[in-house]
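Given as structure tokens, the chain that follows is alone and in the form predicted alone.
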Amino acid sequence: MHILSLRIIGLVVLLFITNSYGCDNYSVNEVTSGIYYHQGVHEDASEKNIGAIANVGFIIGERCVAVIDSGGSYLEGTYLRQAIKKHTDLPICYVINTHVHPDHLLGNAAFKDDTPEYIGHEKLPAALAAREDYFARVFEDTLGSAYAGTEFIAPTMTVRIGQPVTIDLGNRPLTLTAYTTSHTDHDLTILDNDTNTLWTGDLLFMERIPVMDGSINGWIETTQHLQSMDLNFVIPGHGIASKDKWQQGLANQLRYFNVLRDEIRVIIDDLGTIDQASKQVGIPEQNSWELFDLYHRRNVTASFVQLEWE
């Protein structure tokens, strides 16, 4: 086929990727006054949903904006700046990780000419250096032209375990709080004051399987801790925002949890194998999770990994 002809076809099939995902239908939604969010599809990362896997979001206060986590790509990442801009007039003063995996952090660069604090757990800025090079490989070649302007921003002002952090947007108090290892060993969350909303990050998924990277009694202990508050509304990482389905989700979560520690540690203790684990465990469990047979297994071997040194 001539070269030409090529280059013509290429084009076309960017602006059908564009265009399935393009900035008009880049919706967010209010979960309650000033707080949106844009819920991120239940699929892995491609270049048609450009990243957007994640919910992402902002809360505007009477002086500025802060952004919860900013994209799966620099793409979104501009599309929720624009998102922003058509509520708001305000500057966009914080930019919020809730920690280091890139559905929630790669659009990052977007909201530089703002100049925001980018604000993160303590240990975002190691687990950001270990990772970056492989995101930048990876992620270069899964998202393609939604990836052009990533950078990885570490952030400027950090959160440490056991001392909550509260920021104010002009008469609109957040409460950053960070915590011990669960989903990763960074996770942290914000606490607007004024409407009693909490985003989770992903220390809760709402109908798509969670993903462990970092420990699954730290993460029961943290679902346990996340039963125990009084909330009026909670946006999750993954998944619906609601007034009354997040406990709900947290006991799934939960509820799976428990199932692979338990059926693990019979495992562990009949001196079974990972590989066998990783056949047996928690197969009832498929019909509750989106996306069950990308990540289940993954979910065991690591638990399975951290079990037998227990």
Second form
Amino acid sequence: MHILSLRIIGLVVLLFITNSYGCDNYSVNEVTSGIYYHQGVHEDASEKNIGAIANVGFIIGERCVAVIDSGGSYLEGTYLRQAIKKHTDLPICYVINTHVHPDHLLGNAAFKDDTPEYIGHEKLPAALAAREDYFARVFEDTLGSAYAGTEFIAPTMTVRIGQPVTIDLGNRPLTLTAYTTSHTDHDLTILDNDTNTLWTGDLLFMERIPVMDGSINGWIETTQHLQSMDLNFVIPGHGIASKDKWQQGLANQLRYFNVLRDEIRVIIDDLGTIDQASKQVGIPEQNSWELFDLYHRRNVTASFVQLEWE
Amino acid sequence: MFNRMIKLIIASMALSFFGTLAYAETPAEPLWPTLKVAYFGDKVIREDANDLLVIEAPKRAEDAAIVPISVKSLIAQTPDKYIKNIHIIIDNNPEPYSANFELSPDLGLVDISTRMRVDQYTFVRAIAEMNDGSLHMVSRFVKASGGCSAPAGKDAAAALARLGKMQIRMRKPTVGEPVQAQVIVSHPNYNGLQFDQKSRLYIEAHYVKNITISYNDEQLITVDTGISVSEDPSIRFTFTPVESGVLKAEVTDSKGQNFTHQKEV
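Switching forms now, from the form predicted alone to the form predicted together with the partner chain, please provide the structure.
To see the whole picture, the full complex is given below, headed by that same chain.
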């Protein structure tokens, strides 16, 4: 009797662990009229969280729907698609990837049957080609069953740096802007003109520590550029979407980058090493960010090798 | 030496086959016995040679594209007894044989470091080959980096734009005292494993093959490098200038391009 009930409890716990996400509890929140997002958790990707660690979502126009980042696994992509279908019967005409990272792009194949235009930065195809084999190997293992069905789908339409593109969802124009190297060398933002809402992709991390996969100097400039924008709502790549918190988020991000850059420059000038820098730099920042221990040293390493060439 | 490199290249090609198999296995799949035979034949390698060498590498590859690895000798180089070569092997990389440092007995103490691509759980090994031919190994286990860190360049355009630009970084040395120096060359170090979806072709490998560092025309270090070496290859080393002179670094890449840089010390 005892053993049986323990087994049942164990089974329930196991079910909960392996399937903490189901289609029914995959929630999307409305940021403002017709704009919905699912907020990713501040964790590393795993089978348990189905890779749903980034903000992904959609914008509904009068004619059709644009998906903005497709999810961190094929499974998340299918949940996102089901969430869209609950809100509208309109077709999905665009799937926009803000950049190459798996948490923003592995859900692409879930939208194949909709035959959308897949849109990305002009350098996204090259970035995907360079990483595809590696991501496939690592994430098949990391995501387990959530990975099944994942395909790497490159953009069918690209946006060039310095030449923003406007697409229309039916009385709802979106402006897509391609950036010079910042978080990556192929970041794309999406501005919903009517509500003055910006999807930043990973150009803005809130709460979760930013991850440097581009250029520290470039990302500092881009963060300052975003600070100068007059916006009603901002949906960051990670963390909460808001009307009134994003300016503080940008300020926090800029502070972190400046600490990194200033302290690394001193170590480079003193002929110090990456190892030294990753032990010494930015320690007071550790209580300001989620997942600091997982990504901070990496940010120091990546920034160090760039700042050596100043 | 040339024959030896050819052998190593053939062994690497054979091993990239095993390497591919290993991807499907658990990270603990021991590749080393196969690698050992491929690279060193039936020679005896003394393992855990911690009395001779110290290898340092992070426990976890923070950034898969840039993993600092350093090797120090605990015994000074003398004309009678010195480390002639240090071979760096990264078991689970696509091309495990990653670098071969040839060291001068004039180097004083051996203290070298470089940066490698490490994209999965692997042993990193340094094997010292003494002037008497004996082999001595130390190793470290490096865990893979998490998340979205891929062993790809972050800004290919920027790396290509400054291709061949070099730096020699060091403090003003005192004659007769050991001094640390760093040679860096800007180079994308394309590994030839990247598939271009548009052209349906692999992007041609283009990487630094050799860096030779000399002082007053006496060779201190020459290192044969492969595709494991990070973008913008960096070699940090210690040497003892016995008189003032010129430190020179010469770089050759896989397309036969040469770059040189020198510094008066």
